[in-house]
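Given as structure tokens, the chain that follows is alone and in the form predicted on its own.
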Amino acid sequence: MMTDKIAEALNAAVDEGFDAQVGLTADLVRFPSTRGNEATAQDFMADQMRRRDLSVDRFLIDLDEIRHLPGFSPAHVNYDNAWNVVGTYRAETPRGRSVILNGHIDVVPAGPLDMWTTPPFEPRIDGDWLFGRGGGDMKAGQVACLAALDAIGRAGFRPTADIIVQSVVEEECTGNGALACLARGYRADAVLIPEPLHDCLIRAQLGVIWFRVTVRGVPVHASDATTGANAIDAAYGVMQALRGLEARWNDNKADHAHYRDVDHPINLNVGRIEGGDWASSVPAWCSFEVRVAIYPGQSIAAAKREIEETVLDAARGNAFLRNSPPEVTYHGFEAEGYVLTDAQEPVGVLAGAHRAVFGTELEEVSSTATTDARFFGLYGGMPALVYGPVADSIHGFDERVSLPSLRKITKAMTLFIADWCGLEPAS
């Protein structure tokens, strides 16, 4: 059992080292570590995670050993680059519960660098918020896994059970890469993700699949261009099918328990359009790209069929597209819901040390993303905290996390390892 005067010892050695936590954070915000440019943010990470005598395990990941597994998402871009990284901490004599601590590197583009205030991968500080393209989603969180080890150390203890820290790649467009760790074998009693969560906890997560809606058309010359068919125009009526599911899907919200309270639960959004190849010719052909989520027990296929068959009947109503029906073809993520259940013991592990920092009760949400938390729980049977600090404006222009948040969120995640793993004196 930790006692008050350890508690208090972790906490300010989790401010003693606060400057420099905030520090790292800055310096891992800085490496553009978009997907396919993550292996010198990951050479980094190994970097931080040597110098804490962590052992490292930097590898690639081998889409032949995971593409069989559940929860495989069809990859869409070169792996090649794709580098997942491991520290392990292994405890002398185990006493306690070991657990992971889970983080990605990768981060969304930044868009129109003119609609920064300032260049996305130059942190600044202003005021009590970080500012940066990844700060808060979810490099802010990645580092505060490495501070509460700092804190630990600085208070003259460690931990007496093994403590795992990832940093994976895919978390944006596929999780391929938090399951590589998994097929490489490892586990722990319960698994913790800093993920962006305004100080509370996720009890469920949607599920997400994204697909490509190739239309075709029939080009002819502008000046004749009532006698070709628009595929561009053609694929705006699929579009607002694919609206009419998406109402669908959020009219049965009361079917789903997590979800019933939920404003708007499914969101379906049209991430990127292409098409056409000349001003002046009637576009012969228009792809978009779609991201839609998915209630926890809800059936990928079972989601797949809906959205082919919502896409052929929009095209029934198209003179053209009537006998040249659009494709729809799979990318990138293909993830289930996830429901954090048989998990009394660490939730009131965290709910213990969110309570002595925060002097609240640990509020728990269902998010409306997803996150890598499902293939601890649904595949390795390991309950997944997802448990974070206060963010703004992720995948946005002028992406930021709260710093007192931050702070508030280090002791927490530092009391509940205390209490989870146990500690010893260093000496």
The other form holds:
Protein chains: 2
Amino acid sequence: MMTDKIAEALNAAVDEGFDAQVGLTADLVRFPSTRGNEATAQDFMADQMRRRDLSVDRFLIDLDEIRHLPGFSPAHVNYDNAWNVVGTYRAETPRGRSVILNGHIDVVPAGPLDMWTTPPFEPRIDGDWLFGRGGGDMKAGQVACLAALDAIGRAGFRPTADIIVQSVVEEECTGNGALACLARGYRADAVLIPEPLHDCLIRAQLGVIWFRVTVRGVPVHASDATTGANAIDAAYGVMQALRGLEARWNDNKADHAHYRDVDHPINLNVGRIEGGDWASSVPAWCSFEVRVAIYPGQSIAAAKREIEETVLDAARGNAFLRNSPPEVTYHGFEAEGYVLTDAQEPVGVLAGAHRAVFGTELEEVSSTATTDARFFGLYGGMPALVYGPVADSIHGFDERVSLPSLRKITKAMTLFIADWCGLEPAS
Amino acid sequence: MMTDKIAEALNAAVDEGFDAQVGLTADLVRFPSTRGNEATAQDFMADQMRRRDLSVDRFLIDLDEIRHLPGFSPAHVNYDNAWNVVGTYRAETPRGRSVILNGHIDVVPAGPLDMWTTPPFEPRIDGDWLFGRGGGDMKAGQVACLAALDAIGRAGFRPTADIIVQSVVEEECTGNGALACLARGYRADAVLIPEPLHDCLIRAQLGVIWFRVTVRGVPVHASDATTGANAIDAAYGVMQALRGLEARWNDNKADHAHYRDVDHPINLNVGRIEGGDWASSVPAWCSFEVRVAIYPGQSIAAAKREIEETVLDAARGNAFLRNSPPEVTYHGFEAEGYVLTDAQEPVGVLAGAHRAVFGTELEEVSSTATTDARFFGLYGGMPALVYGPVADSIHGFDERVSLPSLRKITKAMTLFIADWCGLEPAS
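Would you mind giving the form predicted in complex with another copy of the chain, to go alongside the form predicted on its own above?
Below: every chain and molecule of the assembly, starting with the one above.
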């Protein structure tokens, strides 16, 4: 255990660097690193790692190296610019416990710009909040990893175990960025992922499946619409059946220890739709994209079968779809749920750090989302702790992260690293 | 009245030219003249008119010249390539009745190509049918106008009244092409439009309104979907309310003489939809496009009010939409219905021509669609006869026109022109 004096010095060092940390976060938010457009933000991360004397490994995701691995999700986008960046601090004489600090650089689309108070990729500070797409989810956390290392150095120390800082792509759609890091051989005694968790620790997270339903119709002139089959109308029938599946899965929550007390754990979201070509033609096609959660332990294959049966059942009730059933395809997440187990040691250290900074016990939550933690925990044998700042409106408009929370989380992360990895005076 | 001998000669001339007519129809189908892409097909039409010594007037639609006119529909596409082509035969010593032969060059989108047996813009003849997008609606009719003139010449005659052949754009979305011809001053004693009418004449046609409904939502992370407002789900609620409006309007059909015996005259079609950006974000927007019919005599302004009230009523039942009501905009057709009146004379001549060719009485129909006839009839004081061949699957896949029907329709058109305009031996 580190002394109170060291902890005080580290906290002071975080405070001292906090303005610079917020500035760096804003710089990172300025990169519109939506899917396919992450590369320049990753160049920035690589540069920041180099400035801190981390050993930088910048590599493209190679699908051939990961498609056979457990946890892989099918990707229907091109990976020509899907760069991961890993910066490693290698201790001179390692004697503590190593850690991976993992964050994702990709952000979700901003949506209609007119619904933002100020542009999504022009970061803005207003009171306690930093606004901008990706500020919360999760560029504040990514910069906090670097800021924690800065604070240790500023206080005159260096860690006595290896620290691997990973900035990955693809967290928001497949997780293949984190999987590629795993496939490349990165291992540590624990993993810390500062996702925006409202100062809490994730104990359990759900799995997620993405699928696309493509419905066909019989196009005729709109003046004769009753003789055709409207694919848009039919698509809604299928959606309603899927809402029934969502309700049934929620009804099962009592079977899942970590979710029986969660209100509506399983969320099915129709997030995109597109159909038809012409107002006066009965539409011949409609396709919509769905995100649905599954419980830890729920089999992805079985869940897919249930999804497909639900779609086919709905089709049987439709005169045209009966003979031309909709097609279900998978275009992203095939993520298992994950429960943090065999992690008393790192959770104990994090709880201590949290208590020292916040003055309260570390609260654990069952998340209704997924995170990249599953790769480390399920397929890498590494306990993966997801813990991070208060944020609001992630995936929404005027996304924002709380700066007072970020400051404390950075302190807790710094203390965690100090305790977990050990420190020695910088020579 | 022309003699049986002349009629026989004209019929024989149509037969003689029919292979060439079908070939020319196929050539015209090859142009993918969807909205915005009509110009090259119009060049082809202009060339065909010139070869027939028609005086060619090729002009762009100028919105400033038509936007104040009755019958104008708002256009939300650019008109940079919206060329009309008019070819006029001016009789040396006019003594008959003049005619406008009008057709539209624009075709609706083909939809998913994999649902076509052969590609939509590669015309194919199989048995009695010519297949291809636009073959029925209405390139066969357009070429029939030229073929009728060819037959008259081939039989050794020339008309003794002016004949104006119009190839217009924009019939499928606004009618502004026909309106521009009217604004340019073209007038005649009757109008014939060979739309694919299954060997019948339109006595009444409905009006059509296009509108777009844009629904907003509250985007949140899909894992927390119940705290957001899903714009795609909400859009469906609005659609259902609009189905109620459709039912109410259909319930009123007894008030409309020409439609009281028509099954389901008013068709409301949701023809396009688009919404959301990301499967894992609750969608913040969804917009869909609707085509709905109105009765002849039903006011467009009143119909729009009913549409808007229906949308607002639906919004009142939705917690989020109540305070953020959907937006209704108009992006195409604002077309009144039209009943063919004061047309005993041209209808009598057409009925005679039809009887001579088909051996049956000319059947009259109340169409559930609109055509450009409304401009001539309502705003130009010209009786506009819509009469044309059998076609199948217009606005659908494997659109096709019946060649035996086309041959007879061409003969009936030729006899109509001969009788209406009068003929004299070509010098």
